[in-house]
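In structure tokens, one chain follows: the form predicted alone.
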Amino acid sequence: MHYDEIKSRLNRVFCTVFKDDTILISEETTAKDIEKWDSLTHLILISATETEFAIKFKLKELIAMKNVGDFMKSIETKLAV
């Protein structure tokens, strides 16, 4: 799966969850950079990526993302194997 095609499920993915249809997440996008983006609505985002992707993440993977770039690295990498 190519990098924006990733980008564009995971937007959708963000909308969904933050229940916002104007979000456009970029690399640089954090939680600081989406005001309902809390603790829950963080595990919440993960749930539904690992669903959308059919992936699973590992905590420390979890641990070691900064950004959404990071994010979108990581399931690039899973869908790779």
The other form holds:
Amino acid sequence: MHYDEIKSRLNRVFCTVFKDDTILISEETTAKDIEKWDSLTHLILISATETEFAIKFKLKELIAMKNVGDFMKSIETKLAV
Amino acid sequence: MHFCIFVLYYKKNMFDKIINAAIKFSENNAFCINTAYYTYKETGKRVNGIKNLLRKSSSQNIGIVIYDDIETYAAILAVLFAGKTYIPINPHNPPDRNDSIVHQAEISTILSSQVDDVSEVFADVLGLDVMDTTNVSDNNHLLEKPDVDMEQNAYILFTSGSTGVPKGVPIRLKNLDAFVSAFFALGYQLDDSHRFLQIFDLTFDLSIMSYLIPLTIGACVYTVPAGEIKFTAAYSILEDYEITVALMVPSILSFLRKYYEEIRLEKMKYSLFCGEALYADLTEGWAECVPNALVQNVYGPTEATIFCLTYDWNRSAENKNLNGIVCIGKPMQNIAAIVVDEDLKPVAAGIHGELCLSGAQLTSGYLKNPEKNKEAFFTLDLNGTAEIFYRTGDICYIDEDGDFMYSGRLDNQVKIQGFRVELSEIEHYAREFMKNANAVALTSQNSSGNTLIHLFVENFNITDDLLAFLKTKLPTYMIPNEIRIIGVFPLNVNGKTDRNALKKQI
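Switching conditions: you have the form predicted alone, so give me the form predicted in complex with the partner chain.
What follows is the whole complex; the chain from before opens it.
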């Protein structure tokens, strides 16, 4: 899957999880940029992303993610396997 | 001679313990905050520096704007060692709420490590003496025992109040000291080599155990950075720093359960849970992740100082639970716990009723709130002595072994991410915005066991504006996850809004 498509589909996941159609993610986006992004919504976000891309993250991978860019790279790597 | 030593040891209060630890372990690290370490010596200098600042304040109650930095922790210790009372203020709460706290606690002095942001923390800063806690250090690192009456308040924490006004819970030095003594009486094998996790917001009293207990033994406190995905950040610290003692809210297990197979924290010695119902199925899996730890369910309201009942998870036998919720165990030393009926009369073992607490850790009552005090406290003759009891609002029964089994909440006060929330406070502000149109806040649990807030509003469709308004009045954890518009609320046979019927619509 092309990186842009990953970004577009992930953006839709963010809009759904945070119930906000105006969210525009970028590689630099972090939890500090989205008001309701806390431990609870993070859990929902991870599950929704796993369902969207039919992948599974490991805890170590989640810990290593510092921003949405890391998130997208991780999705891309998993889809390439 | 031995007897004298014995007596002297037990006469030491929490101040003596902290002072002695700071002397004996002056080169040990006291805090690790955002990867930076601060020794006991360095922390002591900061504490004394801030204490010097406080000499200029005649105010007994000192507000501390809380951040995840050494200045904030040093400020808390400085206020205690200055013989004053601290009130933690969350800079992310709406300014109106913080103003209410300042007003109720009659605070005129504020300590902050980010003084430039104070105008965003409070709506009204006029009359507040704001003291900058950065770059304040004394040459002397030795702490001095305050000449203070232990009846004096150590801190006042503000919790959600049903009228929309936060409720102040003052905890006296003697209550806090009783907690420290009762904690060590539980028999934990702790020394200065232990590493404690501090995951809590400093307005939440579980944070106090997480930083105060380690400071009495020369151990190090590892704080979870604010502004990050807390549970991920917390796990990262548990693993990276090989944490040995961690008090956490059970919600973290809902997050980690998917990854139990990956987790093995061999160094963990004590894994405590508090603040919400602890589910047995989640605990069973977690116990395998921390193979060398005592897993403990601890219970207690803010009114009875941090926690006051404990239950040890048994790895080799069946564990007590009620509807899947782990037993909350037995009272700690100097705590009396009873279960009463609607007439506030103690009930027999096995009978459900309201859990009520008394003893050395109990608050003297809500701050300037006689009405609430009348509702929440009562006197009962116990073994010939009149004791004041606090009504927790929790439904329990006592089993044949004297263990307390937790069944649920009596009213509509709930725990969300460990914070105690009066749903009526959310309704209060919703009604205020909607000019008293009907509003009902309810909760549900999602598949991960997390609590979600649903706000039902009657015939009011400007939900975006309502949500924006609520964000100016309530902390983030109290903002509804969903607002649902209903034409007309269903009514029960008594003509009251049928909350159960609404709940079925979630």
